[in-house]
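Let's start with one chain on its own, the form predicted alone, as structure tokens.
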Amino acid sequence: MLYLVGLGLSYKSDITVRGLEAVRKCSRVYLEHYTSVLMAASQEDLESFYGKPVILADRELVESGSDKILTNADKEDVAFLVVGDPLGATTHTDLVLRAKRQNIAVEIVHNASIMNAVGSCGLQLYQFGQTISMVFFTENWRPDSWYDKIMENRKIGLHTLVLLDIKVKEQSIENLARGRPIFEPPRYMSVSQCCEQLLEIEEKRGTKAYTPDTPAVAVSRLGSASQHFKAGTIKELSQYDAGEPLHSLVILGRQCHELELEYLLEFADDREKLRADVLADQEYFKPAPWVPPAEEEDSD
């Protein structure tokens, strides 16, 4: 059996009871290692939690190497291990499409992830639209793919989340090049650098899928002791500096419920400005008034 088992947001503690009673009967526990961290345990907070070792799974072993962790699967327990929940990130859906095409039966233990607990901001789940994945701009790569998305949710009033790009055991160009086994330094996106590429693609494409007084709220640490909630415009959050990671965006909609602006306030600076600068936004992508169409004159 393979079991792919959500962790949670931050603690060893998290994890379900199912998915522990999983973890411990396993012979091999492999822990997804790049798409996100556990903010509140370590690779060795979780082997004397769970009695065992835990191997790191990089991106390359999960994408490239997926027969490694398979192996055997079909006559012992194995257990891959996700911040989260299991089935966040499309690598992982394909390492079940993997096992299932190997007879390999395959259990899913889900927990919680951002995708629901971003609802601690005060924005209902309900008035989400797409997701989008905002990644570290370089010199010469700034995609902009995302904006489309954005566009599409505001036209029909819904938040949009907004994950932040990490790096964990990545290799610079040149050590890439040269075969080199050298990682850089974790690196982790932040709020800030997140509004900055979001205001430089808005001035590039110019129709105003949001602007720089579009509110948002900053995200920081979600599910930790220190998880905290800033709301802001992006001009605002894009010169705030919200902590230590991990951070994460929500871009509000049009339609913000009176409700979802009252949990807002709390979060504010100035609450009368953020009121203020909600009710501008949502005359953004308005729909015109309904006008019954004229009736047809009579011919007789």
Contents of the next structure:
There are 2 protein chains.
Amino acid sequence: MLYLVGLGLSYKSDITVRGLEAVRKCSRVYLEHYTSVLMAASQEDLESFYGKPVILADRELVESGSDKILTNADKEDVAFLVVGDPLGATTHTDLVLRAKRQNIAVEIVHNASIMNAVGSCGLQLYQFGQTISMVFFTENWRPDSWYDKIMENRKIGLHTLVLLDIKVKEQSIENLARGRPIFEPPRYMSVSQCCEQLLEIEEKRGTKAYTPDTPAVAVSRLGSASQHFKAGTIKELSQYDAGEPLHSLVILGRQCHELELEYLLEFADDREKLRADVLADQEYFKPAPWVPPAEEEDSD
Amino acid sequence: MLYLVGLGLSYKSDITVRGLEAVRKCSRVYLEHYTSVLMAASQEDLESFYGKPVILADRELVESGSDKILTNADKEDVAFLVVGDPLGATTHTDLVLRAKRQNIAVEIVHNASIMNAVGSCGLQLYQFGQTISMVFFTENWRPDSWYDKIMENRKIGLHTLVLLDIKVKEQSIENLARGRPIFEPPRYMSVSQCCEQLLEIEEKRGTKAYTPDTPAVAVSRLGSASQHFKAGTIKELSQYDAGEPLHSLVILGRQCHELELEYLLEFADDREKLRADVLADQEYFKPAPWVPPAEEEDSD
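Return one more block: the form predicted together with another copy of the chain, after the form predicted alone shown previously.
Starting with the chain above, the whole complex follows.
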């Protein structure tokens, strides 16, 4: 049996009871270690909690070496651990398909992921549109196809969850070229950097998918003891220090209801300013006001 | 401390280890019991698992009697259990706001909900638009504002998660009028009923937000041992018996990628027909093909 087990967001104890029971009976335990990290637990913490070794699985192992992960999984139990939900923010459907083709039974143990836990910022999950990913811009690579997706979401009034890039086990071009297994320290995109990239692309495109004054929510360390939310405009958040990783961002849509706003105001430096910013931003993409149809025959 | 603890989708052991630790130290434990139910665990199962009584909280208690729930929560620990994630498919933000106003500390213990676990049908969570709810139609009440939301999602190619109505602890109009505390047996909307209502409203509106041939995925008992997916057109699923509750539905959007389709084909009665249906449906809301801009000056 291959168990795909979600670990939730932060603590070793965020695993479900059922997930823990599965892990404890597995002969091999892999931890997917390139799309996210568990904020409040190290590999050693997990090993002592599970009572067995945990093998870190980088992108190469998962994408090219999945046969290694699946070895003997038809006869013994193997666990593949994923931060968040196993089929949530990241796709591991490919691993499931490969297992099925080898007639290996698969069991999914779900858990919270950023995709649903972000509801704790007070915005309704019902009102979110498609999710986008923001990668670190480099000198020559500044992809902005997400801009159109924000536009599409905002045109119909929906909020946009922005997932921020992380770089774990990256090599410098020099080390890569020379085949030296030396890795750069991990990097995690901050809310402020994300907002700067948003502003840069809006300035370049100029079609007002959002503006510097569009309200957004900085989400930091969601699900951990130091979880924090800050509501402000994109411009304000581009200068905001959200502290330690991991960060995410939510860009508001027009459909921000009174109860959502009331909740958000708790996270604002200046409540009245945020209220005014939300109201002003709601003017964008506002449907034309309803006008009664002209009467075909004038009764006067 | 008020703990809002997500229970996940199905088993008593779907609670997280951290959630269980919290529940076990609480002096009172409420289970929210009107927006969803835990499929594979009864109230008694939970009570013996937690080692303490569990109080069922109906809508009236949560919406009008929240002071009762919050009594002494500044001095002792109280747990409020929610199937899925506490701030997921259902809003309990109001309870959080009330607690905060009374200076009661609140801790959220997240868990999987339908909103993220639906990713296990193989469709990418990134590509979902706003979520809609389908209520039981009555003779005089057939609300269809969700139709416009499906249209909005499909216009930009996104999938739509449809949450299906449940009726727990409902009274007949006669019993209500006579003040008799007699409750109807619980009712859970089926995929087929949902699809019938979809077809009825499409026939009435006629603006092709979707058609009878639009592909969809019937999701039944997600997260339980008998979890099942069936992919077919809305018309086909209107005649499909998805078995025991709980059910949900996903209506496909145009942005259905090859890997998503490959996964879905596993759930089709007729793989070739489903593939053809998906391709045909992708013609709706298709953006106009890109045409190179006419050259301003002809160089010939």
